[in-house]
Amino acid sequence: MMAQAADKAARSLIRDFNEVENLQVSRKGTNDFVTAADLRAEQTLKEELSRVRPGFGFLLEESGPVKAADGRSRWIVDPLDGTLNFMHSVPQFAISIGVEQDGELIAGIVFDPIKDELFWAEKGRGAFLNHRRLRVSARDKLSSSLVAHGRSADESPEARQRFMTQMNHVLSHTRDLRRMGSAALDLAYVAAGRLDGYWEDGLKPWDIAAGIVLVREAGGYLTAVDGSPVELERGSVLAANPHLHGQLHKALAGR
């Protein structure tokens, strides 16, 4: 049901993505267009998911929370994760849908409509890319790893300095870094073993809800960047395979 909803929303996103290049004449014009595309996709997802689970609530990026009729379950939805990529015609963005029940994340999908890749997972049933079972990478040396990162929306001088320091620390310990521009896909790529690790602060629940389930079910390990338990509302994530998580945490701390 999540996959069908995502597929329907993706059709309009793909049409809009193909029009973005024609709007690269003013920042305002492009921003307005992408906002409209985001809202259209969100409305489609809300309608489709409400139809199959009318008792569920929502946490939506654009239109906010909707209380669950059953008081237990909600969809956590990002209709367009990777907005800046979308705006610049970079084909690296996704639809992310997580399911939370009684405060616990139990399922999620991340759908890349350009590559037609559906990453999905359910608690206790594993993680998959389309029909293929996923496992995190088996690399055990940080020096041979490929790690992704994202920049917090916090533009304070302290936050910028912290980000640059973290990046320099990790770059000196790894094979290389990547900044892909979509937290949902970064987590999905960790689950698929394409990336060995990923960290970012300043995220929103809809950025990471589905990805958290994917990484856990693929055998990965997640905490906040400081090593404390990962929490949706806090928005700090450090994800890696079990061999590298501790090494990456130490590198981020400059140790």
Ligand code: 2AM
Second form
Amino acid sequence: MMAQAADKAARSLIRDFNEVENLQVSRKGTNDFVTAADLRAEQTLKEELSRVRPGFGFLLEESGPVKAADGRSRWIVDPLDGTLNFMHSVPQFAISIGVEQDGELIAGIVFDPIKDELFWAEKGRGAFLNHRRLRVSARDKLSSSLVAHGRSADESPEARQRFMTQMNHVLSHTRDLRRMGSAALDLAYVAAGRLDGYWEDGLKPWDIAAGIVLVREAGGYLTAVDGSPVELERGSVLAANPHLHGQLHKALAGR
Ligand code: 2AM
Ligand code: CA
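Let's compare: the form predicted alone is above, so bring in the form predicted in complex with the named molecule.
Let us now look at the entire complex, which starts with that chain.
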């Protein structure tokens, strides 16, 4: 049911993405257009998800929280994760939908409509890419690992310095870094074993809710960047396969 809702929203995103490609060569700003695309996708998701589970609440990136009728369950939705990519016609973006029940994440999907890749997971049932079961990578040498990260939304000089230091530390211990621009897809890629690890600070619940379930169900380890338990509201994430999580944590801290 989440997949159907995502599919419907994806159709309008793909139409709008094709339009954005045309807009690149014009001088008119694409910002307003992309904001409208984002809102259209969110509206579709809200309507479709409300229809399948009328009692559920929402946490939506664009239109904020809606209380659950039963006070227990809510959708945590990012209609367009990777907005900057979308704006620049870079085909790396996704719809992310997480399900929280009694404060616990129990399911999630991350859908990349361009590659037609549906990453989905349910607590206790595993993680999947379309029909294939997912496992995190088995790589156990940090020196041969591929690790993604994102730039924290925090623009302060301290945050920037911390970011540069972390990047420096990790660069010198891994095979290479990637900054692909969609937190939801980065987490999905860790679950799929494409990336060996990923870290980012300053995220919002809708960026990571679905991805967290994916990584856990694929056998990955997840904490905040400082090693404490991951919390949706804090938006700090360090995800990796079980062999590398500790090593990556150490590398980030410069140890
Ligand atoms: P977005 O594309 O929906 O904005 C990139 O590093 C990741 O950070 C993306 O998942 C992006 O989501 C997210 N991001 C960018 N700016 C953000 C902000 N101000 N607050 C929270 N997340 C942000
Ligand atoms: Ca986002």
